[in-house]
Each structure stands twice: as C-alpha cells, then as structure tokens.
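Single chain ahead, written as structure tokens, the form predicted alone.
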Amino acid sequence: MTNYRKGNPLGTHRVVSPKGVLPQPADILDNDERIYDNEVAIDVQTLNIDSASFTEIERRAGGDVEKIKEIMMDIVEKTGKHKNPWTGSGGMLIGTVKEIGPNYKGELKVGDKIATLVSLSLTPLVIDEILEIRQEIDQVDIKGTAILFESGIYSILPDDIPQNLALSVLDVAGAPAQTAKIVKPGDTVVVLGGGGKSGMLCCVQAKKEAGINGKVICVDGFDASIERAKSVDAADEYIVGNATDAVGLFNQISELTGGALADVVINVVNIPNTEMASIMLCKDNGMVYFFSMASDFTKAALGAEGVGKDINMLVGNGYTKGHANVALQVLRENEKIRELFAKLYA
C-alpha cells in the first residue's frame, strides 16, 4: 500500500511561497502529482480559462496560437497553478477522477467525470501538453494532472448536456446563481455585458426572477453581441454602450429609464475601468454586483464615495450553494439559449 503524507483540507500543505497563507494568495504551489491522504487527483482533460483571463493573454501574445501557449506553460512551470499575474485570476476544469486519497471526505469515485468549482488559481497543477486551444471560447485542451483538495467543490458533468458546453456554463455558474439571489420582483437590472456567456446567463436568469412588471437591459458594446443577446430573448432592452465610458453610459441609461435607474446592476464586463458605470446606474439603495475579475474594488469603494452613491456593492464570489444547478437549469429551461451555447461552445 501507498505511504501517502497527511494534508490539510483547505491545502495549506501544498503552499510552497510564502508559507502561512492559502493556496490562492500564495505564489507558489507544489504540484507534485503525487497526492497526499485527502486529497483527488484528475486527468485533466480541458481547461476552461476566465475570461479577464484569457483576454489578458491573448493581448500579450499578440494573438499568437503558439505565444499563447508559451505564456500558459510558463505560469504553471514558475507558480504550480495557473494563476493569471496580471489578473490574479484562474478558471477551472474539466477532467477524470483517477486517483483518491484514502482519507478524503466526498463522494467522488475513480472514473468519475467532474468539473471543478474551485479556480485554478489555487488548483496545483501539471501542463504535460497543450493540445488545442480555442480562442473564441477561451477554452484549452491539455494533457496534464490536476489536485483537487478535500474542501474543493466540483460538479459531476450531467449526462444531458454535453461536457464542453457544462464547463463553459459551470465556469460562470456563480453569476446567474448570485443573480437570482439579489433580484427581487418588480427591479429593473442592467446587465453590462450582458451579450457575452455569463452576460446572457445573467440576463435570463434576471428576466425570470424580476417578472413581468420587472425591466432587464442588456448592455454591451458590440452589436454582434446585442444581436445574439436579441436572439435568446435574453432581455427586455438593449443598449450598445462603452461601459468604460461612466457619464455617456449613465445618460444613456437614464433616458431609458425616466431617470429612475437600476435597482441591480450586475457587471459581468472582462476589461477594466468599468466601475464607475457600474455605480452611476445605480439607485440609491441598490446593489451593484461586480461578478468580473477585472473590476478594481478600490477604485469601486472610492468612485462610489466620490459621486456620493449610497449602494451596495457586491464582490463576485463564484460560489454560493447550488450555483451549478442554477446555471445548467438555465440551459435546461431555456431552448433558444441552449441552442446557442452549444453552436458557440460545445
């Protein structure tokens, strides 16, 4: 039998730099595949990177396939995990279960098929090779290992949805499950960018919470993007706006809605300086839910100060219970969405 080493629950052992703090701050990890008692190892299978992300790379490699790759494979050498350096931020996964330690608590078994819930900027893992990556997606396909430690959370990819359209959907899953906690009946919510993957998500699940005496207006600033959004009824206006552009957004905004504004405004946008629109559009009173990685909370607390909007601001958390269901019952719910989600994504 295995002699395998005792590992802490939330990880805590494969920290490498600086020691005494958790696998996501930390610098380093150690991603020897080896596993400890608690914890999974997976056969990586496709890694789907966050959008603010991926983005983020892509503009440094100029878009090349081939620097794209050297950028990825060098973050994982250097760090253990991919954990993006300029963004902070990861992703997760799509792999097998092949091997389970003897004192991990789950439910999990070899030869399962799961998601990972928990971003890869606190997953150890090892890149063997890239074998595809798809831009349009952010997607990329690996040979490689992955850790999964005895807190992480995961989903069991469904039997009725395919696996490539899951993760697409379960990588965002945290922003239509918080959605629907935060919409009230009756509420006009704006959604910025709202014509992208979770942008739509957000916009459907929105729609379905805020009713028929509800508004939702899809924001985005593409009209490739508005037009797909249009196309799944995501929404009940739509808007091409710079969300970049705080005063011409907020008037465009106001006109719609008599000067009354959003009671929610949730901003799923990938590119930064985007907080003060998301601030303006919003009541005193509301909520403003920042679910993108590229959002700055200084400049979010401090902008909000500064134009004295009483609000309440939301920090994206990708978890909250039951998110995986929510967002894949969106896919269950709603054919038209579904259908364009599997042409783009699956």
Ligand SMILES: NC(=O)c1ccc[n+]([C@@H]2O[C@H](COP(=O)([O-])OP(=O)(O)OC[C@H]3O[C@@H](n4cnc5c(N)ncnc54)[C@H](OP(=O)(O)O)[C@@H]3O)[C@@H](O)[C@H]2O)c1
Second form
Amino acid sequence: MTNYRKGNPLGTHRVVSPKGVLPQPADILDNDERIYDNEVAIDVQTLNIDSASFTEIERRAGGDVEKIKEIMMDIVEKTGKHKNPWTGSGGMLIGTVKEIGPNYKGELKVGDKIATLVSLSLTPLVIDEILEIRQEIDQVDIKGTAILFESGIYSILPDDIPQNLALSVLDVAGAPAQTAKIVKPGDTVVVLGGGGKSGMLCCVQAKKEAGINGKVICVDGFDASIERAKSVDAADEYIVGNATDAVGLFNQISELTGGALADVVINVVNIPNTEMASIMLCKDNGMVYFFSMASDFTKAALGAEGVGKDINMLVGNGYTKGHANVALQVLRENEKIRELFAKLYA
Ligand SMILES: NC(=O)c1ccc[n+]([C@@H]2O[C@H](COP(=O)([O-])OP(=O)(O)OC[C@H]3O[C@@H](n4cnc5c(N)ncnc54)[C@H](OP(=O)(O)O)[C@@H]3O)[C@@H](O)[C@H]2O)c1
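Structure of the form predicted in complex with this ligand, please, following the form predicted alone?
Once more the chain from above appears, this time first in line as the rest of the complex follows.
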C-alpha cells in the first residue's frame, strides 16, 4: 500500500519558494505527481488560460503557435504551475479524477469529470505534452497531471452542457455571479468589454437584475464584438468605445445617460489602463467591479482620488457562493447566448 505524506488543506506543503507563503503568491510549487494524503490528482484534458494571460503570451510569441507552446512549457517547468509571470494570472482546467488521497474530505470519486474552480496560478501542474492550442478561445489541450488541494473548489461537469463550453463559462463564473449580487432593480449598468465572454454573461445577468426600470449599456472597443453582443440581445444600449480613453468614453456615456452616469460599472476588458474610464463612468456612491485581471489597484485607488469620486470599488474575486450554478444558469435560460457560446467555445 502507498505511504502517503501528510498534506496541509491549503496546499502549503507544496510551496518550494519563498517558504512560508501560500501556493498562489509562491514563485515555485512542487509539482511531484505523487499525491499527499489529502490531495486529488487530475488527468488534465484542457487548460483554459485566463484571457489577460493568454493575450500577453500570444503577444510575446508574435502569435506563433510553437512559440506559445514554448512559453507555456517554460512557465510550468520553472514554477510547477501556470502562473503567468507578466500578468500574475492563471485560468482553470477540466479533467478526470485519477487518484484520491485517503484523507481527502470531499465527495469526489475516481473517474469524475470536473472543472477546477481554483486558479491555475496555485495549481501544481505537469505538462507532458501540448496537443492542441485553440488560440481564439484561449484553450489548450494537454496531456498532463494537476493536483487539487483539499480546500480547492471544483464543479462536476454538467451533463446538459458540452465540456469545452462549460469550461470556458466556468472560467469566468465569478463575473455574472457577482453581477447578480451588486446590481439592483432600476440600476444603470455599464459593462466595459461587454462583447467578450464574461462581458456578455454580465450584461445578460445585469439586465435580469436591473429589470424593466434599469438600463444595461454594453461598451466594447470593436464593431464585431458589439455586433456579437447585439446578436444575443445582451444589453439595452450598445456603444463602440475605447476603455483606455477615459475622457472620450465619459463623454459618450454622459450623453447617453443625460449626465447621470452609471450606478454600477463592470470592467471585463482584457487589456491594461482601463481603470480611469471605469471610475469616470460611475456616479458618486456607485460601484465599480474590476473583474479584469489587467486591473491595477494603485491606478484605481489614486485615479478615483484624483478625480474626487466617492465610489465603492470591488476587487474581482473570482469566487462567490454558487458562482458555477449562476454562470451555467445564464446559458440554460438564454437560448441565443447558449447557441453563440456553443459556436464560439464548444
Ligand atoms: N477575476 C477573476 O477571477 C477572473 C477570472 C477569469 C478571467 N478574468 C479576467 O476577466 C477579463 C475578461 O475575460 P474574458 O474571458 O471575458 O475576455 P474576453 O472574452 O477576451 O473579453 C474581453 C473584451 O474586452 C474587449 N476589449 C479589448 N480592448 C478594449 C478596449 N480598448 N475598449 C473596450 N473593450 C475592449 C475585447 O474586445 P475584442 O475581443 O474585440 O478584442 C473583448 O470583447 C480578463 O482580463 C480576464 O483576465 C478574471
């Protein structure tokens, strides 16, 4: 019988350096495939690389697939996980449970197909081989093994939604679920990057919460993304606007709202330097939700102070209770968005 080593529920036993920190901020994790007594080993099928991370890797690789593979392999070989060194972000994965430690407390069984809902930036990972990269949807099929800690959250993949579709939606599950918590009936909501994956989910969820007396404004930088959002009836109003151009966008939203601005601004873009626009579009006492991993705390805090905005700002915690169910429910309730997402991501 295997002698299992005793693990910590949070996975601190896997931290190689610096010692004493948790797995997410750690620089290097031990990705030894032999599990500890409370861990789960997963046969990985597909990685869903966080959009900000994949965009940066693609940029550095000049779009070349072989170079993207090289960068990804290099990140994992050096650090034992897929935490992008430039954006700090991860993503998540789907795979099949292949081994469970005897002291793991949870419902999983060997053979279960799951999506991990903890970031790749803290998940010990070995990539044996990269099989296929689907650049347009940030998904990478691999042969490899990942480790789920005892504290790691996951979702059993649903039967009624194709796996790759569920993977891409669960990756951003926190966004529509937080939207459901912060948008109130009658609110005016601006979604920056509203034509993207999490953007459309947020728009649709915001419309549901804001109701008949509310207004959801979808902003995206490109005509094609706006047309995509329109095709699924994601919002009430659509604007082609540049989220890095704070003043220009302020003028557009100011005109559209008769100077009232937004009660809630949701930032789901995948590029940096969009903090100021998010802040400027929000009315006093309103809320800005920074889901984008390219958001910068210093820029947001000093930016709000600089323009004298008394607003609440929410860091885009990728987790909120029941987030997987909320995100999948958006697909179940909206035939058009489900069809579009199936075409784009399944
Ligand atoms: N907080 C968390 O836990 C968490 C988890 C997962 C992901 N994220 C982050 O969430 C963000 C969105 O992810 P996603 O998967 O939804 O990405 P996505 O599908 O790539 O959506 C991003 C959207 O932003 C748009 N955009 C790019 N530049 C713009 C500009 N200058 N002005 C206005 N819109 C612009 C993009 O337009 P085009 O497509 O036309 O370029 C796209 O529609 C990323 O930053 C990702 O890292 C956070």
